[in-house]
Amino acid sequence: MKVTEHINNAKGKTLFSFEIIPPKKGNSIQELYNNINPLMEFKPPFIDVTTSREQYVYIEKGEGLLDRKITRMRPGTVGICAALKHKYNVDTVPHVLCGGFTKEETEYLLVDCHYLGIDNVMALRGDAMNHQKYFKASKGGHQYAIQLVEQIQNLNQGKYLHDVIEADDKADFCIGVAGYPEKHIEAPSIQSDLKRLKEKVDAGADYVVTQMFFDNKKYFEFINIARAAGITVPIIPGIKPIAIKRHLQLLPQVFKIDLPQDLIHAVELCKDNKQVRQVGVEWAIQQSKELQNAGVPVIHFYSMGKSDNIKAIAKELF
């Protein structure tokens, strides 16, 4: 079932969803199941599974020489989506990236998703590689998320890249895209960023999931200006509970977001990360309650592979 269908069927009730990251190569999927199991009591209608792009690793060749190889440390997104769908009877949303994929590889991935009965995809540009200052498309790949949305929408209409095919069984993907309440780090202004978002929606995106934020005022302002810009699709808030003291520096640096002073002060008073984790849970509960009271369609949690704090938050809400 599509994400938008889940939202419509809920008839105004706020739904619970979360995002997971695939295990590193060589690790068992059981660790993933162990983190998902405690969250299934809250009946998530869908679970997002991230995709990692390629990165360079250096392998010693001897005599002080290094061989540079390209690899993916967390492959298996589509396989994990299929496994979760089968194990939990839940819809899954694989993240599909521009970065690291050619258009042909993207088409093959989408065809696999269609065969597996996966109805939803999250279309993202992705980040630059570690050695790049700015994002650069792979040879034969997309530079912008809107191009990825257009490719998915073309497939929904039975239009493949190179082949003339009379499609009897067209895909019908529900397409999610990212939104940024505090603007994308590369956007010159929030107005410019909203223009790009509107273009993605006009190209076929069905819903938006926001980047994490810690001040609900940012989300509500974003909703108002997005609606004023003509963006009418559901906009799902993304929530991440702070878990370690270093998040005070890391999150603003990586995501270019502001943290409320009250939250900063509470974290700075903590003696250890156990206390920080509790502060993060309590802050996220208050955030989520306000969002729930405002009637948001879904609250989407960034779990980053851990479930204990997400479960503590969900118990107070769902």
Given for the second form:
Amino acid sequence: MKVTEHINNAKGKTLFSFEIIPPKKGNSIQELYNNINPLMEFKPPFIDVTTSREQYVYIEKGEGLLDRKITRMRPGTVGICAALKHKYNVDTVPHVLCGGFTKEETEYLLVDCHYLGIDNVMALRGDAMNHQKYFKASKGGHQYAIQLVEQIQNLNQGKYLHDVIEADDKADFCIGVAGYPEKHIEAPSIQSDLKRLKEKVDAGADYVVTQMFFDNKKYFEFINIARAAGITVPIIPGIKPIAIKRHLQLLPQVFKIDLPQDLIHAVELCKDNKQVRQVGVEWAIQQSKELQNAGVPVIHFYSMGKSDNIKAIAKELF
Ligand code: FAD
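Taking the form predicted alone as the starting point, write out the structure of the form predicted together with flavin-adenine dinucleotide.
What follows is the whole complex; the chain from before opens it.
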């Protein structure tokens, strides 16, 4: 079922969802199941599975020489989506990236999703590769997420890339895209970022999931300006509980977001990461309660590995 159908069926009740990262290749999927199992009692209607970009690895060749190879450390997004759908009877949302994929590869991936009965995809540009300063489209790939949205919409209308087939079983993907309450790092202003978001929605995106934020005011302001800009689709807040002290530096650096002074202060007072994890849980509960009271359609949790903190939050809310 589509994410938007789940939202409509909930009739105003806030739903619980979360996203997971595929394990590093060579690891068993069981660890993933062990983290997901405790969250299933909160009945997530859908689970997102991220896609990570390829990266360069350097292999010793001897005599001081290194061989540079390109590899994907966490492949398997669509396979994991299929496995979760089958195991838990839950809808899954694979993240589809511009970066690292040709348009043809994207088409094949979408065809796989269609065969597997996956009804939703999240269309994202992806970040620059580690060695790059700026995002650069892969040869034969897309530069912006909007082009991915357009490709998926074309597929929904039976239009494949090279138009050599007549489609008699059209896909009907529900498309999610990313939104940034504190602006995307590369956008010159929040207004211009919103204009880009509106373009993605006009191209066919059905809903938006936000980047993490720690101050609900930022989300509520974002909703106001997005609605004023004519974006009417559901905007799902993304919440991440802080888990380690280093997040105080890492999260602002990686995601270009601000942390509220009260949260920084509470984390700084912690003696160890166990205490930080508890502070993260309490902060996320507070944030989520306010969002729930404001009637948000879904609260989407960035789980990233161990799920005990997400379970502690969900127990208070769902
Ligand atoms: P876009 O919408 O393409 O926007 C990128 C930038 O370009 C923005 O600054 C925008 O304002 C600007 N822009 C857009 N269109 C144009 C245009 N036509 N001309 C000029 N400028 C333009 N990353 C991963 O690698 N894997 C994941 O699984 C993943 N999941 C995510 C899930 C969520 C909910 C979010 C919020 C982010 C996720 N990301 C993921 C990170 C995301 O890939 C990065 O934030 C990336 O830098 C931007 O992606 P986007 O889809 O927002 O890009």
